[in-house]
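Next up: just one chain, as structure tokens, the form predicted alone.
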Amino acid sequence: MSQELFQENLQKISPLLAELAKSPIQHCINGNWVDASNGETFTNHSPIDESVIGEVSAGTTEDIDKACNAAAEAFETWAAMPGKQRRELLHSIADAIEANAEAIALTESWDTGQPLRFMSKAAIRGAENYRFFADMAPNAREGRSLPAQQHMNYSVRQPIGPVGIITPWNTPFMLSTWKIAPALAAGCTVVHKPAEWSPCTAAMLVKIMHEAGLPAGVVNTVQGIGEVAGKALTEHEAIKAIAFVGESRTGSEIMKQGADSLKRVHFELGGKNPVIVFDDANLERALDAVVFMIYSLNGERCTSSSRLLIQKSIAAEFVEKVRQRVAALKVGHPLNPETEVGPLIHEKHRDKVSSYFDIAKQDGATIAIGGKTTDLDGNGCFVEPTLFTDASNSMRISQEEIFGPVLTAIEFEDEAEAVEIANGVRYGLAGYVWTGDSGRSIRLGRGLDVGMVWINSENNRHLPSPFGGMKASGIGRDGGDYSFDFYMETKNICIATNDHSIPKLAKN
């Protein structure tokens, strides 16, 4: 059965691929569709077969500044829109994400990588974006009321101007819905940078926004490379602020460019997240939990559980099934139904996922299982689902972000060095903690320098609760009115109450 519905998949990918074949990935400025200002373009190709799947137009600090203009032209009338009305269009464009659902997840399969069996979702959860936010837009610029003795002080809120928005390339689609959806809630106006090595599904999200009804200038993408099209885009005078999700490094450069005009920024950065398992947890379901969250989604996921912190007395055999666990997942095509495991999303990539293989060696872990690249009929950009064992904190492979299906097992004696080699990074997005002890989780929840810890559970997203990090894994939050403080400036109006004493200068 899996079999046919892989040949079925394949048979609807086909038309899509066709298409995008036809002529370069535009910019959409304005709501025109356009060539780069100089006609030059860029070579899209499927990390699957390494097959060429088409060309997308290089963005040029030109088209940025057009369409930076555009977004300011537009940011008046859009943020002047009552937020009822943006409400019913936001919920217009989920509609139009739904319908589109299944051509927007085999393409992103095809353009990433990434297993059918995650991107079936992507689409789902980016209208569940847009549908979460589209509810918040007629409330999203209320404040609190402030009374003093003699002044009435109140606050409002109000959109913060044209944003920049880089987005990433391991699920580009959902991440710029959870970017944008909030952005057009406040009453902000978009430029939409996405990530060169996944550009099909951000101009499908342009296309789907503009059909739903969405007015001209609002969201304007801009495909190209991170440092032309992307430095043009941090640095431009008319946007306001910069969302970002990505590298660390990035996000360091990032800061630097639009240090100049004093911009906002909102980063979404690495992760080395620990998992710790301690010998009182539930073990068949914290052994799902693991293994789920390194190696699903390629393992291509900031807030993947890349570090197994696991508790000495139950480490030979618990770190053994999860060896049995990684032999067992399916690597393979990526639109194979029955696929758990698919190609990194470029040969760049893959070669610096890989060459933590030797890393490992050299520093003197054990590569359990996997560790090293494979193919799929000779093409593509797969490596091996791989467990490092055997392990220190201060080793390589524990400290930097691999972004892989890899995982590094540590050994802890107690709690107080399970806390300690957690924290034990330079990174502090998440954290995860299996326990049956309620006040030893309420101690870690406390104890781990990361912006959100999971207790007994993988990573469940609340769409209102606050999503960042600590440390190099950001700055902000996303999630809910959290979104919101970043979008909106808040502004405080006093009135006085009664004819209270004026101090008096230069009196006569």
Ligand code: NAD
The other form holds:
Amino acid sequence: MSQELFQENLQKISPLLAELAKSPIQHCINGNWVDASNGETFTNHSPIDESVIGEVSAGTTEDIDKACNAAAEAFETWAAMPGKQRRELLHSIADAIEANAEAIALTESWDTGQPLRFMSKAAIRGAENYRFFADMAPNAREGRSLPAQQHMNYSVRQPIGPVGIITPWNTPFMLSTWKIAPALAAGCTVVHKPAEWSPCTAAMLVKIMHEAGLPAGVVNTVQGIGEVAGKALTEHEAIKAIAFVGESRTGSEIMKQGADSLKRVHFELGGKNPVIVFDDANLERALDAVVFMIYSLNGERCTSSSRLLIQKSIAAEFVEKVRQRVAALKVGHPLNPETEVGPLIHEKHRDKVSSYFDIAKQDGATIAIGGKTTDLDGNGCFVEPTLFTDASNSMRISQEEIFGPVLTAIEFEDEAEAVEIANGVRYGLAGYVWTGDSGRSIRLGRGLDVGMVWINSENNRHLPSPFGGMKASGIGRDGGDYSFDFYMETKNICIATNDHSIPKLAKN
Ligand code: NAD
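Shown: the form predicted alone; wanted: the form predicted in complex with the named molecule:
Entire complex below, previous chain first.
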């Protein structure tokens, strides 16, 4: 049955690939599809078999300038549109995403190597992002009533202006919608610069938005290289804020680039997230979550639990069970519905991930399973799902974001040591805790220096909750009203309620 579905998926994707191969993926600026100003393109490959998907317009500073000017021009009208009207439009976009969900999922799988079993949900989640923020649009401007003795203070919010959104290649469709939907609901216009390794579904998204009725200039998508198109976007005077998802190092570059124009920034960056398993936990459930949270999405996930902190008393048995599960993971073609782990995004990323196999050995860790690159019929950017044991927290495999299906297991004696190891990295995105002790779960909830803690759970999405990281993992929070705090300015209005005394200067 799964073989039949696999063949069906291959048949379904072939017309989509034929379309992508025909002409370069263009920018969408002011509602028009255009080539790069100098006509240059770059080639996009599939990580499955390294075949060429097609050419992509390589955005220039001039292209970014045009896109930013279009976003600036469209801003006044878009910001003035009643929230209820914006709500209807954003729901229409969600409808259109749902109608195209299969094509989006297949294309995303082919472009990024992510297994279809996860990508089919990513498109639906993208639609959910639009619906959630659509319903918040009518009340986005609301503020607070802050009465004083002789004055009435009240706050209102207004959209900050045109914003730049820069996204990475892991789950690019879902992440783009997570940023673009709240910006639009808030009344901002957008210039989107997708990652150069995953350009396809960004082009689909902007096409869908326009077909659903989005006015020209409200969202402009410029494809291209980060250091060129992305940089120009972060430096452009018309852009008031940059929402960025990507590596911590790039976040730091963007902060420098945006300094002259005093950009507001929101950063969702890297992670080296611990999953801490205590001996009093439900170990069967913990095992499921440990395996899922690092080996799903090819481990190319900011919230992946890439460090397993395991209590010494149960370490040997639990780690052996993890090893057995890792050995049984189904690595293969992402369009095969059975596949659990697909190829990594790009050969450069495969090389980066696999470089840690030698680093682990040099540092004295053991490769309990995996630790090799692999392929599909001689092709593709695959690595074997890998488990490192005998590791200490000071090793590079414990400190650096590897961003692949690679788990480092570290043993701890007691709660205090677990917290010390968990916090002993430069990152602070997420933490996962497995324990049967409710007091301990509260203590760890407080004690972990991370933006999000999941207790006895895998990463569970809840759109109103704050999402983001501490330390090198980010600045700011997304989700619910937190997103509006970024995309909007808060303004206080103060009205005197009586003839209160005003200090008099230069009056005899
Ligand atoms: P990256 O930082 O290399 O690239 C991200 C984007 O930034 C791309 O569009 C790229 O073209 C652009 N870019 C690169 N240099 C730039 C510059 N100088 N100026 C402006 N833009 C520039 O990241 P990546 O490799 O695409 O993505 C993987 C990273 O993203 C991982 O570190 C991962 O943890 C992180 N991530 C974080 C979250 C989160 O929510 N915290 C979510 C997903 C991914």
